[in-house]
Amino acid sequence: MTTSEVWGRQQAERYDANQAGMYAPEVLNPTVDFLADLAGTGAALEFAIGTGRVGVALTGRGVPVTGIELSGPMVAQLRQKVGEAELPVIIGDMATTTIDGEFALVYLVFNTISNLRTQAEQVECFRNAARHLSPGGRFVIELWVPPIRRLAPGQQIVAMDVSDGHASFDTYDLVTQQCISHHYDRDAEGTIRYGSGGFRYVWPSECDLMAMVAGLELESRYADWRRSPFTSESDSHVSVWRKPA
């Protein structure tokens, strides 16, 4: 077991709604699309495939997609969508889960990589893709970048979104890179509900080392999923590393 958190039944049957945004076309689409292009006529394997919101999609492309997902009650509302039989779903943590078989893609999205809160499952998260892939596959990551330039000096807490129903603000420990997230819905009754979830940062470089030590190598880098440049000023990346064939 990593030092992931174990999302359990209410977190589960509350995910899809509160990430609602997520399941836009305009923000799904691209996803899917980028990925369906790097598989090609290939299986695509999903870390931490969660309720199966990109799984499932990339599945209805045509793509063979089999998940590893630490949270039974998240398979379990996956399950609602599609079968075991089209979507095989393996319990287990996606720093050493192994499966059987190849895969000309493994991908981890919406910046779960930073689920594992040491360094050292993070580099066996990128290892354990290397094993999974065929020589020439590629390991696809989507991730933020540390809004660590928005600290004034001394300071440790950056808002990351005040509106009516939901605030949340982020808390940085720049020593051990771990990060805190504090979460305030109102629901409809007016009643404040409160959540928090912790995580270890990683930079972009940092990443490039990790996949270095898997033995992969950087083949592309970019802002989004519609490939936009990738920049100091950018907020997010894509990043892409292949296996040598």
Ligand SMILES: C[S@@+](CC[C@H](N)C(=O)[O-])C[C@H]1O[C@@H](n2cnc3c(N)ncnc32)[C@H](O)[C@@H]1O
The other form holds:
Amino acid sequence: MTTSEVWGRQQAERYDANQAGMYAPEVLNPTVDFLADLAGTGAALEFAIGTGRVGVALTGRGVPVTGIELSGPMVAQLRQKVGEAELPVIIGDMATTTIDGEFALVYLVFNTISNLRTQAEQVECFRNAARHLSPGGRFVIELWVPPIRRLAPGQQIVAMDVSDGHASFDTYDLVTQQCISHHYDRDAEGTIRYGSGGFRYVWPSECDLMAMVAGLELESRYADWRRSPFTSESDSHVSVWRKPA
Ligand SMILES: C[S@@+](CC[C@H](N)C(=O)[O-])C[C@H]1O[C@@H](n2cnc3c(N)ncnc32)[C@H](O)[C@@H]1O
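What would you give as the form predicted in complex with this ligand, now that the form predicted on its own is on the page?
Then the entire complex follows, led off by the chain already shown.
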């Protein structure tokens, strides 16, 4: 039983339109370049493949991709783009679902390790990645650095976006490392729709410890897919751990 929220049909149907910015070539191309480079001539496994934003593009680059995804409706959207034979997906929890075969690359992008809301499940997710890697293979994560430096003293709320048609706020529990993102969307008629999502935020150093528990070694950490240096000002990281050969 996972603590992840299971994304429903409405969320799935809106996902690609809502995330249009994540499909922009300047965002997606460096992601796919980076992953294709690490996969080399091997196969890749995407945890939480969703509607196939990255997986479909990586398949198009000649990398055999398999996915694990919790939400049936998200996979239904992916299936409108690509068939089962070209990109197989297993419905299940990325922390515990296993599939046959060994992979040169396992990857988990767009902050999604945080959708597992306990430390134990996040550790299991690292272990599951390690389990599917061939010796010398890599596990790659793209993850935000928790922006709690932006919390005013005594406050638990950070404004993430206040723009035309959308406002979002994150609320933090600093004891349990839980975060809830609250989104308010206003449509053309002025109707406001509210949605929220719960996460467990995790620091890069805690990721390294989880990787160590899973028998993986940190190989590199960048601020983004273009391999910019990761610094104390970086608000996100792309990290690569390697399974010893
Ligand atoms: C932000 S979307 C990312 C989808 C895709 N990787 C992308 O980059 O567009 C998060 C996805 O994670 C999936 N997810 C959340 N928890 C999961 C879990 N425990 N196991 C597998 N998939 C999960 C959700 O159903 C959703 O499709």
